[in-house]
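A lone chain, given as structure tokens: the form predicted on its own.
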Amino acid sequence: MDTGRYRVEPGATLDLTDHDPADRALFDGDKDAGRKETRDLNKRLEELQELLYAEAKHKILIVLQAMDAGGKDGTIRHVFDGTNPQGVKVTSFKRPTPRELAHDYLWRVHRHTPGAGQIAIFNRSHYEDVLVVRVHDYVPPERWQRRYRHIVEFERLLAEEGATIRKFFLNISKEEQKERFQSRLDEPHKRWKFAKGDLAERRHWDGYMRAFEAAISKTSTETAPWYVIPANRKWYRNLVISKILVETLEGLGMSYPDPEEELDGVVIA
């Protein structure tokens, strides 16, 4: 499975119309087979996350961005099923508080980055400050435009201090979003997920696509690459992201710490 097909190379200009949200080119099987493959990857991810935690040398930052109903929560729930909560933390970035707005926009983000042995998952992220602020003109263009440079430098800092960064744009179609919104309205136990404001944001779809294209093009680097993940099929989304993360962790060359000496003869009374 060559997951590199979804990676945005540094310096490349992204055109999302070239990326099919329903693509499933890397897996020939059906949904059931894909789910089984993902379960196998989940088991491997559990093993690697335990190793990461035990070695306490590397740190992983995962950024998830998508349109509303794009599947960020579902990705976290399914891809990280079974991992140890002690070593995996999720931060969801909502509308900034007055205290957060009193600082620079990266202030609220930096303290949630991973420590040694940890996986940190950002459900939305610092990228909101070149997405929603651009679409809604919350700050002048010259202000959000310079944030691309800030973000690249911020992520370079994290990488040089030992973080491995993987960023995923969950690419759904506008029609798929419509179906997911309608499902939330039609099923009483899902209505809590729906807000009327989601429809107002949907009217800005084209603006968001342009904002995502620019942000991803300008900030996909060797040390902090973006992946555009086909996300119309939830099972395929989970499969591809699981595969990328397993490959990433296996590539770190991790090993368990050496045990204390002279443990072979120890018998627990």
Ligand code: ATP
Second form
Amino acid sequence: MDTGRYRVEPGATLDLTDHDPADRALFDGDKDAGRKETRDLNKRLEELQELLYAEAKHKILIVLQAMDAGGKDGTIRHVFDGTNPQGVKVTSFKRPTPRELAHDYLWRVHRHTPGAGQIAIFNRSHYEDVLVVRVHDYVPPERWQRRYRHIVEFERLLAEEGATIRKFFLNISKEEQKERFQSRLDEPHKRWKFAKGDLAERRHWDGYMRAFEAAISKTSTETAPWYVIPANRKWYRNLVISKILVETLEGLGMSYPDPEEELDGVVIA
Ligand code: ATP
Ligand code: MG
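Hand over the structure of the form predicted in complex with the named molecule; the form predicted on its own is what we had up.
After this comes the whole thing, all chains and molecules, with the earlier chain placed first.
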């Protein structure tokens, strides 16, 4: 499975019209086979996360961005199913509070970055400050334009201090969003997920696509690459992200720390 297909190469200019949200080119089987494969990857991820935690050396930062109903929550639920909650922390970035707004936009983000042995998952992130903020002119252009550079530098700092960063844009089509919104409205126990404001954002779809293209093009780097994940099919999205994470962790060459000396032959009385 060549997951490089979805990686945005540093310096490349992303055109989302070249990315089919329904693509499934890396997997021949059907949905059931895809789910089975994801379960196998889950098991592997579980082992690798335990190793990460035991070794307590590497830090993993995963950034998830998507349009509303893009599947951030479902991705977290499925891909990290079975991992140890002690070593995995999810932070959901909502509208900034007045206190957060009184600081620079990275202030609230930095303290949620992963410590040694931890996986930090960002459900939305500092990228909101060049996405929603840009689409709605919350700050003047000269301010958000500088942020791409800040973000590249911030992520470089994290990487140089030991973080491994992977960023995922869950790419759904406008039609798929419509269907997901409608099913949230039609099913009583899903209605809580629907906010009227989501419809207002949907009207800015094209603006968001331009903002995503710019953000991803300007901030995909060797050490903090972006992946554009086809996300219309949930099972395929989970499969590809699981695969990328397993490959990433395997690439770290981790090993369990040596036990204390002279444990051989110790018998507990
Ligand atoms: P759900 O999938 O459950 O709806 P969500 O991530 O959409 O989860 P919400 O509380 O519905 O959570 O929405 C959070 C809102 O906060 C989003 O509209 C997002 O754009 C906004 N937001 C996040 N960060 C910022 C920011 N820095 N500036 C302005 N708005 C932000
Ligand atoms: Mg929402």
